[in-house]
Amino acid sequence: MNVDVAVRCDNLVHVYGTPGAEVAALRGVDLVVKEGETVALLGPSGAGKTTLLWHLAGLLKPTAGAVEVAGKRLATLSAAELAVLRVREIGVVLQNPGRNLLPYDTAIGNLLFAQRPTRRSGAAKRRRAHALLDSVGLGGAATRRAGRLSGGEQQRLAVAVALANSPGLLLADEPTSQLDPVSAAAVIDLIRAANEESGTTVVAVSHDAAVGAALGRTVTIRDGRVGSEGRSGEDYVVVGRDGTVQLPPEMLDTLPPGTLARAVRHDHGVDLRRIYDAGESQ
């Protein structure tokens, strides 16, 4: 893996089910994110967006296909070697943020045991648990058990926490469902400061306009497959390693589903032209 790449997912498949009732989740995607990306996956709900970070953090195995995260083939690892990795090189904010913290101890406890593996000083860890808080707007909550925050509470400590000790690589899910416009803009600016200032890459689940303008590119999943992607506000389709390319729903009026069409080469690319409707007889 090349030492600019954070992240590379190779034809990933992800299956639910039992045989006989099989899910698809993920249909071969193909993601390539460098070090120092910020990336927002945008789609539909069950698009597969969710399935897709949880490979990326370790949390599940592919059916077939590889993930591999700064330079490791997740699959090769073993739970503790994968545990190892979560702690010390990424940071990871699930969608129900009570399941990112330690309920029974305080706001800066939380903060505090995250920094565990830094050899930050003492003082310095506390200096750095204040000055998150504060970002997301805890300040007054330091002593508060974690459990007794509100749930915007929660998700606002929640990416603190998966902040505090500097991760290479940050996951983060719906990291502003739950918050106000307010709160929502102190937890963008906080991921964006941890780019801009620490080189931390950034994957982030998100159906929050918001969260896709703030970060550098889009990627958008749609039915377990990469169907587009969006660089300098600009969209692309993205062509599959199969050949496939998905339409932006916006343009099925003109190719429904089921329309005959004829590829067309020429010198910039290549042409669909309608040859007949969906349902037409030919």
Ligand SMILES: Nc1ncnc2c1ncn2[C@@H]1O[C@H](COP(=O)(O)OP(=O)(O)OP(=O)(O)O)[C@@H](O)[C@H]1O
The other form holds:
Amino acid sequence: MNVDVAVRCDNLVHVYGTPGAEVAALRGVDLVVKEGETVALLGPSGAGKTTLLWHLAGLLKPTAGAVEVAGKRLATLSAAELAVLRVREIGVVLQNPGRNLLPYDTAIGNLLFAQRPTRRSGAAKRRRAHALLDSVGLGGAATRRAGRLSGGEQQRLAVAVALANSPGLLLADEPTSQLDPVSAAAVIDLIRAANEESGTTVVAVSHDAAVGAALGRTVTIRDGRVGSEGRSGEDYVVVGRDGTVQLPPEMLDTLPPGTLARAVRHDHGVDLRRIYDAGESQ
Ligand SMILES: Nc1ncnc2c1ncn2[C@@H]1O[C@H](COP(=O)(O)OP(=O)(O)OP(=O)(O)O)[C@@H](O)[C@H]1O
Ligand SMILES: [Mg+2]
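If the one shown is the form predicted alone, what is the structure of the form predicted in complex with the named molecule?
To see the whole picture, the full complex is given below, headed by that same chain.
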């Protein structure tokens, strides 16, 4: 067991639906996230980002392949063991902000409820709750019901709730999608502080360039697979376990789908040389 690996997906496949009406949302995802890493999951709508995040949160069962979180293979855990792992180790912000909250409880009540499993004193829980509310600009909304907050306010509260117990792993699905740039920056700062101060590993789905820029690594999902990765401002394609490579979309004008190309090996890699254009008679 590799203790410094926070998340591992091995050939993860997820098919939704019933026989005859299947949707293959994940088609063999291989991904390793080390403890303390911060990763932005990017990719077009429908690519499988939310499905992947739900697997990491233990909310879906793989059709094939495996998911490991904090050294534990999720499919081998009982429902009770999975619940303990989720409460102790994982903070989750779902794509629909309202689904993360107790709508009839107040903002502060949601933060106190989230801290149930900790051994903090009541006063310490309150201090933590107020500090978190302040950090996301909701200091004045402590006693308002979560269900009455705006979508953006709910989203900020949901991130605060997910981080209330300083989880080992934060999974956030579009945590800034409903926020203006100032509120988004506050949420990004809070996530970065959790990473820097508590070592929280972060996997966040986002279309927001500011989130991508704030996190250490980007992983792009296309058609249910990891297509490319970005590290330190450079983009790299990922060779899948069956040898497939997804070309970056901006290169498809040079090699459009259907092009016949020759793969030519050389000292440092492989070149793709066009033989026939797509649709050209041979
Ligand atoms: N409950 C479901 N039943 C059937 N198909 C589903 C279900 N949830 C998602 N899908 C399908 O699985 C594929 C991946 O969906 P997913 O929600 O993971 O994409 P996404 O990358 O998060 O997209 P978005 O950026 O729009 O949120 C899509 O084709 C979607 O229609
Ligand atoms: Mg989604």
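For clarity, every value in this text was computed on a predicted model and none was experimentally measured. Think of the rigid core as the biggest set of C-alphas that the two forms share within 1.5 Å after superposition. Positions refer to the first chain, counted from 1.
A.B. asks: If I superpose the two forms on their rigid core, does the C-alpha of residue 80 end up displaced by 2 Å or more between the two forms?
C.D. replies: Result for residue 80: yes, a 2 Å-plus shift.
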